[in-house]
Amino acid sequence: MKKVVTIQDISCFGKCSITVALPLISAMGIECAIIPTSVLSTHTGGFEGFTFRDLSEDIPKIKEHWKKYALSFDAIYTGYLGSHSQIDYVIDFIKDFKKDGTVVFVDPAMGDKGKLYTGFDDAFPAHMAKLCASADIIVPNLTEAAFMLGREYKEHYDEQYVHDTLKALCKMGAKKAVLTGISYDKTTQGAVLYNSEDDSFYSYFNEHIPVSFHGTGDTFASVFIGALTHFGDEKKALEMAVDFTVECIRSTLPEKESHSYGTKFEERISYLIDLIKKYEE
């Protein structure tokens, strides 16, 4: 059985981070190990007064314990990291656990809609860029890409801007980059992949649903790394991640007011399994 380790926080309520990654990756037939970086009572978007327990000092201890058992992983997947020190610990973890064939997959989860998430200072994006430099694949949204590149966030853009941004991201060190939440018109939305090794682009789009739910980036990233680990094909992974994320949004629409804290992905896990079977044919 293939193995993925995901390093990110646990939000006790809300659909994001490990509470999304663990069930989705597991449902795809892949063993999912976790390193929780912090425990929050809720995620940081849409909730006030949430509790936060920092688990940064546990990361190197877990790493050293795992080294004694020579554990190995097919992929290392990082998501929301709450501090500069956590990024440093994760970089050290990658140095020790990246072997031949291990995919380092970084979701630089730190902002959206032109703003950084609560708790991040102006220096954080540059620090996150150092982690992205050690990755094989990174999956930022346009906000995160703009902050890491030190560029102004653009709400309106064209294909050339997206392609230029992807190339600039890979110049930081990652072999491949995906920009999520891309929409060139009012009817479609998806993601664009750039492979710096052969200078190629691949785009995939589904329906654009004009509503926002927390955690959709985590859903996309979790399905992408699960599919990539399963199939070894970035294009299949991109298509599955886009389609599943859109399906989760569509399924949550009837309860969008009461369920804005996350999509009802649990109800669509059967759809995810069907997608796997479809791509296996």
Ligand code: PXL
Second form
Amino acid sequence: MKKVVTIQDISCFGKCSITVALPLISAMGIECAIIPTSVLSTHTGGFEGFTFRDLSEDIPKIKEHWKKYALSFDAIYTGYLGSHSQIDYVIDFIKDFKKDGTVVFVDPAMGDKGKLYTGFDDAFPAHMAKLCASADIIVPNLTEAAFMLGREYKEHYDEQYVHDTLKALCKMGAKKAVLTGISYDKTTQGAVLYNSEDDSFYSYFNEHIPVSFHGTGDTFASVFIGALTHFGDEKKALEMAVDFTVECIRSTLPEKESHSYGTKFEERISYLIDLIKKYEE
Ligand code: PXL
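Please move on to the form predicted together with this ligand, as the form predicted alone is already shown.
Everything in the complex follows now, all chains and molecules, and the chain you saw is the first one.
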């Protein structure tokens, strides 16, 4: 059985990070180990007064324990990291656990719509960029890309801008980069992949539903790494991640007011399994 380890927080209520990654990656038939980096009562978007327990110091201890058992993973998937020291511990974890064939997949989850999430300082994006430099694949949105590159966030852009941004991201060190939440017109939304190894682009779009729900970036990232681990094909992974994320948004739309904290992805897990079967044929 293929194995992924995901390193990110547990938000006890709100459906993001580990509470999205674990069910989705498991549903895709892949074993999912976790390293929880912090425990929050809720995620930081739209909730006031959330609690935050920092588990940074557990990361090196978990790593040392796992080394005794020679555990190995097909992919290391990192998401939201709640402090500078967590980034350093994760870089250290990758040094010890990246073997031949291990895919290092980094979602630099730290902002959206031109702003950093609550709690991050101005130096955080440059530090996250260091982690991205050690990755095989990174999956920022346009906000995270702009912050890491030290460029202005653009709400309106064209394909040239997206391609330039992807190339600039890979110049920082990652082999491949995917920009999520890309929309060149009002009716479609999707993601664009750049492979710096053969200088190629691949785009995939689905319907653009103009509503935003929390945690869709985590849904995209979890399905992408699950599909990539399963099929070893980035294009299939991109298509599945876009299609599943849109399907979750579509399902949640009737309750967009009461459910903005996260999508009702649970209702679409059967669709995710169907997608895997379809791509297996
Ligand atoms: O969805 C990304 C995410 C993950 N974890 C926490 C968050 C966020 C986004 O706000 O606050 C704690």
